[in-house]
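Only one chain comes next, encoded as structure tokens, the form predicted alone.
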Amino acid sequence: MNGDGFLHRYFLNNGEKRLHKWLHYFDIYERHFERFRDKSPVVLEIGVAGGGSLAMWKGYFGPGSKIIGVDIDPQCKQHEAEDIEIFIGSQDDPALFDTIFEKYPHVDIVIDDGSHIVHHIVKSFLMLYARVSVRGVYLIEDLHTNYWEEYGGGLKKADTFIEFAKSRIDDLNACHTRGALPPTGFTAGTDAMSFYDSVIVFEKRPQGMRQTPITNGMFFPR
């Protein structure tokens, strides 16, 4: 296990508010998120319901982190708290982020565990992943749902998050094309993907131009 395993162990003895998650994110949770912990981070996380995740993160990242969540049932307003505030609206609405923005202008984190229908996904990470802090991390979960018709997936559907993912491969790779793909803001400010079952996590980093210098040992002539 990454880290000292506190969400796991958050997760299996909480008694709170309702909290739903694979256990096997953990794992992802602690090996992208840990260098955050107590450098008081934003983090934005699409989908509340039971507010449990919520305040799992406001654990986990400390004291100075501030937690956003968004959702489209009204309901959700009575899980806010301290340095814990809940935006209602869509995940696929520009005008909602740009409320969010505004007041949150340095996002280092966001989370997308909204409704998992493959044309919101994708139109959030459009809306939100050039906003997110240049060395932030845009983590997407429940991705199996790319391959269920009732949410608009299906395998190797075209228009899926997962789809739409395996091009961003090409773009981060865009500087080795030979001029087939030109770079975009997305090769210059992404270090790496990582895919998992049902997970993929964007780290975000400031690229500069790519070298390969030689190097070899000294040569002593007889």
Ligand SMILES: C[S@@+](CC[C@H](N)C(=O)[O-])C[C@H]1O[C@@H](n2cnc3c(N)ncnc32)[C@H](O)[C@@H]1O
Second form
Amino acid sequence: MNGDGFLHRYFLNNGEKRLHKWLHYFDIYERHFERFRDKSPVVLEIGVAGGGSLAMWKGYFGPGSKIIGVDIDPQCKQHEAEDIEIFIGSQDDPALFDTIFEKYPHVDIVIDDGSHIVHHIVKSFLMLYARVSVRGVYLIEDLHTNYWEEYGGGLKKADTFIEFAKSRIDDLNACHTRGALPPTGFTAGTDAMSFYDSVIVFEKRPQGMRQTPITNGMFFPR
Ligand SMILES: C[S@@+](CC[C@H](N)C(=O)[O-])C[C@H]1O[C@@H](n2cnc3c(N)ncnc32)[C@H](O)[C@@H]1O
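The form predicted alone done, now the form predicted together with this ligand:
The next block holds the full complex; its first chain is the one shown before.
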């Protein structure tokens, strides 16, 4: 188990707002989000529904954290609370995110748990990833929908987020492609991509020159 199991416990003991997550996600969250706890992060989750996850994030990230929710359903506004602000609109609307980033220019974590429609996921990523803070994390969940026709998905279908993410592996390694693939902002700003069942996590970190020095042990004659 990663972290101290706060999120597992919170979920299983939740008696407040409706909260809907797959159980295996909690370990993934704790692995990638632990370093932000009690550091006053700004966290943006697409997909509010019953508001349970926003309350969970507030409890997990602690005092000083700001939790921003985005949902297309105006009813979700009722789940606002101290340090939890909800914006109503669609995750494929650039104007909505312009408004959010004007108010919160420093977002540390994005969690996409919105429509799960493949072209929405890709569009949100293209709009938001570059704006996430330089040591931030971008997590997309429920990517099993990328294999389902009703969400625009299908195995190896060209425009799914899963296929999009596979191409980002090439971007991550662009410096080694002998010019075939020029390094991009993604190459320069991404440290790691982690693939799980239904979840992909991107971790940002400014990248330096790729170096491969050879070192030798020193020999001290007696
Ligand atoms: C899976 S639920 C979110 C669950 C919540 N994060 C939780 O863990 O309990 C998905 C939410 O996405 C919202 N949604 C659907 N289409 C959307 C869109 N285009 N933009 C933003 N939100 C959308 C739905 O209204 C619904 O509330």
